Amino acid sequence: MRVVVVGGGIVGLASAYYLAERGAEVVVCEQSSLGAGSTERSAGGIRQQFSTRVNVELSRASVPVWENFESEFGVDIQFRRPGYLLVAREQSTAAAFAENVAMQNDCGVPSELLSPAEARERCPELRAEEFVAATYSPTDGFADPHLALQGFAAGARDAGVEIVTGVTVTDVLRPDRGVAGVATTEGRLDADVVVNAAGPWAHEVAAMAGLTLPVAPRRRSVAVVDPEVPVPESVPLTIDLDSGAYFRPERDGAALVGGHFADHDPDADPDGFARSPGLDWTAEALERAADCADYFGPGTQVRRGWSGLYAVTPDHHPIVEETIPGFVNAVGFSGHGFQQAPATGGVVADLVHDGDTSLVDGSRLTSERFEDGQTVSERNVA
């Protein structure tokens, strides 16, 4: 079986790796350099504290790969696990926490509901008086997206995958109802299956196959700062769900700060968006981080920042399905593609080789949910 994967980010390379491991002949087409779309601009979070079971399942199925990445791929991805701390200012946000934790525990996630005072024990400079509840899981954390990407790329090549960069897919070839391959700037590639793992360009690649998918590229920004009070590496990645801000420790007391704060969230041009956060966003991000924890204040110094793109669906869940015969979508992760890539790669391989998957409840990831009105939105989004 010959497969063309469109997109050389972490989802595309993980899919290629697991497809090849199961015997497929795979070519990955990346129009730029590997990871240039979203992966290299990711904050690297790896968590299981989601508000829906299928998102928990995708992350749960990915964790063993992250835990054993060095032994499988020979790359230390610097996976650190200080946990994730989610904090709520509003009673309506806090009301969902107990239900979320019960569902997560049922899935095997060791999350727990905390009072603001207990949350401050995990994050010593947290402004506990601003919050009404929190959740925490010690098995969450973050890793280096670049190193993980390189590991999957090397593993894919070792498994026989051909990875071509600087090659743009210009059309999906559909002679009848199925798929015959793709047209590229370097010529035609025949294939039995085409996998759309194009991230911010997912909508465009789907359109080449005659599909309209509700996946939109949305700009998100982060900054690396030197806080007024150094952030210990033991502090969890902390998400202030009601303000939209989050932060996590970097090395040597530095911190990464991010979030989306604007009421409007327009589609971005994946070929021409601003790749720097800008002064207004950076000032607001630091102000909101300071409202959350006393690590941040007027003396905080900005080292650098960058912007990337989420590929967002209306319910903040991905679309992972064989939408038409021979055309598989693995798109729309809404900021969670890095952490869920290993499981997604396994699901894609299952769909191509078996037509179904037992890794997760695949029925929750089909595009039909938008037509049928069967969506359940992920609430724990940063």
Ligand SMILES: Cc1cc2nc3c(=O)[nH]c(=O)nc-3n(C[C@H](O)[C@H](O)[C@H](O)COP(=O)(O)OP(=O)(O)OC[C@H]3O[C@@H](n4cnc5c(N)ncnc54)[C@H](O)[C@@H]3O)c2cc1C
Second form
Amino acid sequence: MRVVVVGGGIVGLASAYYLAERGAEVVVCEQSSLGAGSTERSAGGIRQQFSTRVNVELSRASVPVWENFESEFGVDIQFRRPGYLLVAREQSTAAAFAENVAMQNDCGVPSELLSPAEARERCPELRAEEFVAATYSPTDGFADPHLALQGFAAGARDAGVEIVTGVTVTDVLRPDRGVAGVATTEGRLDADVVVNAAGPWAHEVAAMAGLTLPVAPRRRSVAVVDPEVPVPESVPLTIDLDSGAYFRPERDGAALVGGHFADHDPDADPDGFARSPGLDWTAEALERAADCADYFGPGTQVRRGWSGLYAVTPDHHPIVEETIPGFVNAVGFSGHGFQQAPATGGVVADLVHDGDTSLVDGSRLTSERFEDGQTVSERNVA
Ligand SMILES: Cc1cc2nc3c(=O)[nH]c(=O)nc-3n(C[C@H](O)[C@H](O)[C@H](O)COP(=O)(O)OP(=O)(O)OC[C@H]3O[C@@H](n4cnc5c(N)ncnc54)[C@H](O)[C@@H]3O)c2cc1C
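For comparison with the form predicted alone, produce the structure of the form predicted in complex with this ligand.
Up next: the whole complex, starting with the chain shown before.
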């Protein structure tokens, strides 16, 4: 079976790897360089504390791959696991915590509900008095997206995948039935199956196949700072769910801060958005981080920052399905596509080879859910 994967980000490369492992002949077309879309702009977070079962399943099915990455791909992705700490200011946010933890525990995730004082034991400078509840899981953490991408690329090449960069897919060839391949800036490529893994460009690639998908590119920013009080590496990635701010330790006391604070969230142009966060966002991010924990006083120094794009669906879950015969979408991962890429690659390979998957409940990931109104939104978003 010949497969063309559109997009050389982490989702496209993981899909290519698992497809080839199962015997497909795969070409990955990347318009720019590998990872040049969202992947290299990710904060690298890997967690299982989601509010819906299918997001927990996608992340959980990815964990063994992250844990064994070095032995499988020969690359140390710097996977560190100080956990994730989710904190709530509002009773309405806290009310969902017990339900989330019960569901996560049922899925095998060792998360727990904490009081603000207990949360402070995990994150010593947390402004515990600001919060009413927290959840924590010790198995969450973060890794280096660049190294993970390189690992999947090398693994895919070893499995026989051809990866071409600087080649843009310009059309999906659809004769009367199914898919015949793609047109590219370097000519035609025949294929039995085309996989759309185009990240923030997913909507455009879907349109080439005659589809309209609810996936919107939305700009998100992060900054690396030297806080006033160094952030120890044992501090969890902490998300202040009600303010939208998050932070995690980098090395040597530095921290990465991020979040989305504006009420408006316009669609961005993936070919022409501002790649630098700007002063207003940076000032607000530091202020929100300081409201959350006393690491970030006025003496905090900004080292650098960058912006990238989330590919957002209305319910913050991806679309992973064979939408029309021969055309598979693996798109719309919001802020969790890096961590969910291994499982997604497995699901894509299952869909292409078997027409179904047992890795996760694929019925929750179809685009039909938007038509039926059968959506349940992910609440734990950052
Ligand atoms: C600031 C920020 C922080 C984030 N933090 C996290 C985090 O902590 N944890 C997490 O799990 N996720 C995080 N994410 C989200 C994560 O980065 C994405 O979900 C993930 O990288 C998506 O991977 P992808 O392969 O689908 O998309 P991409 O990496 O964008 O890859 C898509 C590729 O397709 C290519 N392409 C598009 N159109 C065409 C075409 N027509 N022809 C050929 N090639 C094409 C693009 O050039 C691009 O390289 C973050 C994102 C941002 C912006």
